[in-house]
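Take a look at this one chain, the form predicted alone, written out in structure tokens.
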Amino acid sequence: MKVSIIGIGSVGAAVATAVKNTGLVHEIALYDRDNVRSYAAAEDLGHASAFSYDVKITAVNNYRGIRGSDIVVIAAGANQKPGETRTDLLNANAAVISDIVPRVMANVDSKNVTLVIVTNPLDVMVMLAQKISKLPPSRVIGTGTMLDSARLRAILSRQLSVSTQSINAYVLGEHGDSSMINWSSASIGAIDLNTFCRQAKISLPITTRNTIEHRVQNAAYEIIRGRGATWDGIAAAVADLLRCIINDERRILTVSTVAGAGTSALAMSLPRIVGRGGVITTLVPRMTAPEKSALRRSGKIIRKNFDSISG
């Protein structure tokens, strides 16, 4: 299994480390326009491999070096700066994706490769990458709200005093400011959230839920203010997604992939079964009318942003 990572900034380098630590790949190729940076990252990570898994890690100075890749992770592009939203990166990163994807596709097997998109604004970049690559939507996958959902589970774990592993709760829609929490389908173990709260004698009123939603939506901004960028969380999400694909685990992940065609095509996060072939099935959870409305609103924002760069 060969994985190539395009863009070796703070996010791409963290992704490389997380993917290496899965022990599931035999080769990782790192490409960055800055050859010195990619070489240094490959050397550093190669030294680290002596303490764990034996993985061939190489820096490549052109796209020919990614040939033979089963999965290509695109993490290139401008990162959010303090005070910026993901949408502020729209035009700059659309140009980056438009430049990278044709170069990637010229050097991979289009019948087998899977593209994993990390670049923000995530959902729009997934749509653009799928359009340019002409790959089946099932094999152009954005990490979507995997990280947002992990943040939600982490907050709920503290609030409810229960392991994150027992919490099934999803953030849906845009990986961005219009994301929404699917409260009505949340469960703890096999017990719906409201029933769990009654039995555990825990109060989770609407005001608390609104606060949690605000914290989830603003988590990235808080981290960026404190350390300049986010990288550990998203790297872990990418590694988890790759693990699911490589092992054909068929777990349910809130990834972003294109559904529909033409002017109705849209990429946003919903619960999806993911395995060796990429996205296998999209699931539609139970939602209240307000939740459905919030999800539609999120979709409209994504589609509007995509139309602004493609029209």
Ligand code: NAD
The other form holds:
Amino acid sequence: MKVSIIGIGSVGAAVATAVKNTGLVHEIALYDRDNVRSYAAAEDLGHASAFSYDVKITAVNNYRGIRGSDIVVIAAGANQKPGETRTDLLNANAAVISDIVPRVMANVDSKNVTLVIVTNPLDVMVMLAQKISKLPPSRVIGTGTMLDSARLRAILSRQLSVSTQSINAYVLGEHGDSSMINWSSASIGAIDLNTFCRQAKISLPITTRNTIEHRVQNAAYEIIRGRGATWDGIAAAVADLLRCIINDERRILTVSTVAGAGTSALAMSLPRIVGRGGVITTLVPRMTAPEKSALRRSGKIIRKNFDSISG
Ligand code: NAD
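Let me have the form predicted together with this ligand next, following on from the form predicted alone.
What follows is the whole complex; the chain from before opens it.
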């Protein structure tokens, strides 16, 4: 199993470490237009390999080096500076994806490869990468709201004093400011959230839920203010997604992938079964009318942003 990572900045380097630590890949190729950076990362990571799995880690200075990749992760491009939104990166990163995807496609087997998109604004970049690559939408997968859903589960875990592993709760829509929490499908174990709260004598009123939603939507801004960028959470999300694909685990993940065609094509996050073939099935969870309209509003924002770059 060969994985290539394009863009070896804060995120790409952390993704390389997390993917190496899955023990599921035999080779990782690192490409960045800044060769010095990718060579340094490959050296450092190669030394780390001596303490874990034997993985061949190489920095490649052109796209021929990614030949034979089963999965290509794209984490290149501008990141948010303090105060910037993901949408502020739209034009700069559309140019980056338009530069990278044709070069990737010229060096991979289009019948086999899966593209994993990390670059923001995520959903629009998934739409652009799918359009340029002409791959089936099921094999152009954005990490979407996997990270947002993990943030939600982490907050709920503290609030409810129950393991994140027992919390099924999804953030859906855009990986961005218009994401929404699908409270009505949330469950703890097999028990719906409201019933759980009643039985555990925990109060989760609408004001608390709104605060939680605000914290989830603003988590990246807080981390960027303190650390300059975010990388650990997204790296763990990518490694988890790759594990699910490589092992054909068929877990339900809130990834972003294109659905529909022509002017109604749209990528956003919904719960989807993911396995060897990429996205296998998209599921539509229970939603209240206000949740449905929040999801529709999120979709419209993504589509409008995509239209603005497609001219
Ligand atoms: P960074 O600035 O640290 O690294 C970006 C790297 O991309 C640089 O090394 C740069 O040389 C490289 N690059 C730029 N254009 C390139 C090109 N055309 N070809 C090859 N390499 C190129 O940024 P970062 O913090 O690693 O973030 C990378 C991207 O990931 C950003 O768009 C950021 O917003 C996004 N991100 C997404 C999520 C998510 O949940 N999807 C989370 C965090 C960050």
